[in-house]
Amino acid sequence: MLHPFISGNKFRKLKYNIAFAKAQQLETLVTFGGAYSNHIAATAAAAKVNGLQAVGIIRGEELGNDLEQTLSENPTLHFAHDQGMKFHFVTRSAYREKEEAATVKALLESLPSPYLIPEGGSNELAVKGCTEILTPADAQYNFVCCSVGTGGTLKGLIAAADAHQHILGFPALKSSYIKDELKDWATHNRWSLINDYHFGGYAKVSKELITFMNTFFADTGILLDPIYTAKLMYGVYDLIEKGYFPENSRILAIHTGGLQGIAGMNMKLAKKGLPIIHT
């Protein structure tokens, strides 16, 4: 509903980052992501729409050995490439170091007017954009639920929530680092992390989750993505069944986009002989 390619929370996260880059006359958006990153795809599209260049620093040096083959096997990178994004493939160790890695530093120094956006797009300007997700009409809800990756969307919702609202974050990763970060950042305690629905970790799925996604789509006509929103909705439904929410609760679940990742996930599932996601 926001944009066909710059979808969900990525639209919110990039909004003020791009406005800042343009105001400072910075010409190249530089960011990080895995080979199937929704953030990479959205940044590539946003750069094109705004007349900017884009460079994606991609985890996995081997993906650059045969770019043509990589693009033929990876719908996400193929789309970003079509949008004009240039790729810089780095080793996993260099990727963990991010902008501190020597190869990344050298890249940034070589680019004209670069503007660095962190992995997942989460920084202060992204949080500012995510505070705009909730509207006055959403005051009717007393629970607001969202999936959690780097935490920027959750921070925006926490900052924007009304006094009667409790924010529930459903991490897609096993790591609990985000909890300590939120404790230091949040100005109130009307939020909780629900850590029971990551399905084994980031980008991990199961037959049970795929079945849930397909049933949800058949029942509602709404597609979920396998990385974030499927786990969020599975968790919300499970908590309802377990009586987590008080009677007469009004629950809002935020769909953060990411549907571009379905094609790549289906390719992986098909290779493993597992059920695929219906679209």
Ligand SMILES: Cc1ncc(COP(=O)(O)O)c(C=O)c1O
Given for the second form:
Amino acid sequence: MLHPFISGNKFRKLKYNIAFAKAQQLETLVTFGGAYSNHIAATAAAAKVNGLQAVGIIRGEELGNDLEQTLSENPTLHFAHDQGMKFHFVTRSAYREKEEAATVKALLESLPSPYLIPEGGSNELAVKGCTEILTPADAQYNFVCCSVGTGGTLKGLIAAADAHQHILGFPALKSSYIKDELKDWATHNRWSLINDYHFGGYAKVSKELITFMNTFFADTGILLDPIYTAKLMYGVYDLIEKGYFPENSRILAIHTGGLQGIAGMNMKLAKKGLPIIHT
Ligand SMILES: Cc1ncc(COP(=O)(O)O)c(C=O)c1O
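Rather than the form predicted alone that you just supplied, could I have the structure of the form predicted in complex with the named molecule?
Then the entire complex follows, led off by the chain already shown.
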């Protein structure tokens, strides 16, 4: 509802980063992402809206062999390309090294005024933006639930939580190194990570999850994305059923966007002969 392309938490994460880049007259946003990344799509759109250039460093060197074919098979990269983003495809090992990788260093040196935004967009300015997700009207809720990837969104919510609010993060990844980092970072302990709803790991989905998404959409008219918000909402519903929340709890589940990922996931599901996500 914030913006058709810079959706959900991406709007919050990019807001102060773009303001900073503009103030410093840094003209090119450079960031990292997988081939179906919501953050890549949103950064491309945000750069265009703000009159900036964008370069996406994309995991998977093979995707650069035939760009036209890649674009025809990948709705996320197709969209980002249409917004004017340039791509720099790197091997998985270079991707892991991020800005320490020789190829990434060379890219950054070749650009006149780059502004580097980390994977998932999560840096301090992103967390600052995410503190604005909660508004005074949300004080009526005592549980606030969100999906977790890099953890920037959750940090913003933890920082903004009122004294009577408990923040629940639902990691979309199997291995959550984030807990230790959060423990050191948070100034209070009214938060928990619920690790039971990753469905096998990042971008993994099951028939059960797709069925849940389709039922949820039919019942509410609200689309969920398969990577993040569907797992969150599945988890919230399951916890309600299991009696996790005390009676009279008021629960806020935050839809962090990501709907652009449905098209790519549906292509994968159709290839495997699995049921697809209804839109
Ligand atoms: C739609 C959506 N929801 C939630 C998240 C998780 O946010 P974070 O990386 O800040 O934990 C992401 C990833 O950035 C996302 O794209």
